[in-house]
Amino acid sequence: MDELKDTNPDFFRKYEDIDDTEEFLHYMMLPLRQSFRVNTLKVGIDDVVERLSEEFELERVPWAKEGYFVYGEEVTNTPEFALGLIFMQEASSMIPAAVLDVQPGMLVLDMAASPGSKTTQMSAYMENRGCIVANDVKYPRINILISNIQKFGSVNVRVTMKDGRYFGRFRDTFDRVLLDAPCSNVGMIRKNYKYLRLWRQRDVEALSRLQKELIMAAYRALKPGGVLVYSTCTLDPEENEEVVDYLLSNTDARLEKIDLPLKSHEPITEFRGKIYTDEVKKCLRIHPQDNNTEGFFVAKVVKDE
């Protein structure tokens, strides 16, 4: 553990103020459990579970009826993976699309969509009816996004390549908006230690500024009566509670409490001299030890009629 702390002492010094438990450090260093989501656009859940159970031990993800943890090697070598019947997707990243409550026929904006796990998840929930505008800002990420949309049979998706802030001009347009924001990826350290080596406080602060601009644009693009979900796979308060607090302070947005069968940590309302509204307690702050997943943060925002 000491050797690991030497990789990025600044990270561990800061995170003593976020979660200083041994359990947090232990789970941050554990390899991540594999999980997949059944692509219900192509196959029934029971059919896939029955077939893969012949080779692997499966455990249902409590908060996503089509999500499963999988124990065993090389599930990505199966025909189910090759044919796009399953999408390898981290269990906590299935939460934002589940919370967004998309319905067939809706107009949905996925503002930072690549690689497309949540886009294809929403497309399945919408039964390929309605339209998802799946956007990303970088050309290489667009290629991955399009490849996955095609592989998983999502035909109600239109892809755009724009800075997410561009969509702020489409005021009151979308029934649902998902902003799975670019972030410092602390939750993904369990997947790859490069995210620990790359973490810098100055990047967190720059990302926080960008995330505030993105969430303001996302909220402007949301129809009255619509729902916006903001999520990140990081645990820095500046990228989570602070961004939501900024939206609530500058608009008439309100939060809804998220009720899912999972464990979570109390959101942070004060951090290093900054005070955030108690409303952020309605958000989900998931630390790795809560459900043995990536760290994640999710907020459900409503724009009243």
Contents of the next structure:
Amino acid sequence: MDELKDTNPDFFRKYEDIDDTEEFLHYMMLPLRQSFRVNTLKVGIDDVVERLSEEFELERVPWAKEGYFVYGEEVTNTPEFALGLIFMQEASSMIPAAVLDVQPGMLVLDMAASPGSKTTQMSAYMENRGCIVANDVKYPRINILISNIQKFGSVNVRVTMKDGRYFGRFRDTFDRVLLDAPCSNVGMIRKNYKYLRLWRQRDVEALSRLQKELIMAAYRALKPGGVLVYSTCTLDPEENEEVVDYLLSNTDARLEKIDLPLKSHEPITEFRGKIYTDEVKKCLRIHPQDNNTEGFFVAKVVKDE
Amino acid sequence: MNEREILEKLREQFGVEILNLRLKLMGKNRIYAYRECGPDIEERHSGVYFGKIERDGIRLSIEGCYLLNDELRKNVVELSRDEMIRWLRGEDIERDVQGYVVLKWKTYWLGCGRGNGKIIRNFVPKDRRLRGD
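If the structure you just shared is the form predicted alone, then what does the corresponding form predicted in complex with its partner chain look like?
Below is the whole assembly, all chains and molecules, this chain first.
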């Protein structure tokens, strides 16, 4: 542990103010459990679960009916993976699409979509009907996105390559908007220690500024009566509660409490001299020890009619 | 070949009656399936690779088979579990069939192959194959 702390002392100093429990540090360093989603566009959940149970131990992800934790080696070398009947996705990353409540026929914007795990999840919930505009800003990430949409068989997706802020001009257009924002990836340290090495406070601050601009554009693009989900896989308050607080302070946006069968931490309302509205307590702040997943943050925003 | 002609071919080859999708022909005779949707916006990509027009018929992709699903009524070859594994490893399968067929194991569509009266030639792309023995 001491060796890890030496990797990035600034990170550990800051995180003493966010979660100073031993449990937090312990789970941050544990390898992640593997999980997948069944591709319900192609196959029934029971068919896949019955077949894979012959070789693997499966455990349902409580917040996504088609999500499973999988124990055993080489699930990516099975007929189900080869045929695109299952899609590997970290369990906490299944939360935003579950919260967004998409329906067949809706017009949906996925503002920072690559690699497409949430895009394809929404496509399945929409039964391949309606339309998802799946956007990403970077060319190499666009190719991964297209490849995953292909393997999933999602015909209701159009891929665009724009800076997410571009979508602010589509005022009051989308029934649902997902902003799974670019972030400092602290939640992914469990997957790869490189995110611990890469973490810098000045990047957190730069990302926070970008996230505020993105969430404003996302909210502008949302239809009255629509739902916007903001999520990150990081736990820095500047990229989470502060961004949501900024939206609430500058628009008529309203937050809704998220009701899912999972454990979470109380959101942060005061951090290093900054005070955020108590409304942010309606968000989900998930630390790695809560459900033995990646760390994650999710907010459900509503634009009134 | 236009959309109507592609559907006609699909009817002839696989017994497809109804297609709830739009099809577009792209470079190298590749067919993409899509649904028209969304606002007026410059897109990088849309559609799923559905199959390819060959000299002797339409060769469906794995996703093309799933998109057609219950509409596939003709030239469907059911495999045993062992054959399914062999097929997904990239092996040809012994069957007395001619022309393009779709392969199936239980509810799993396994893509398209081409029979020559002795074997069904395997078209599973290398990056979709099972590894190992």
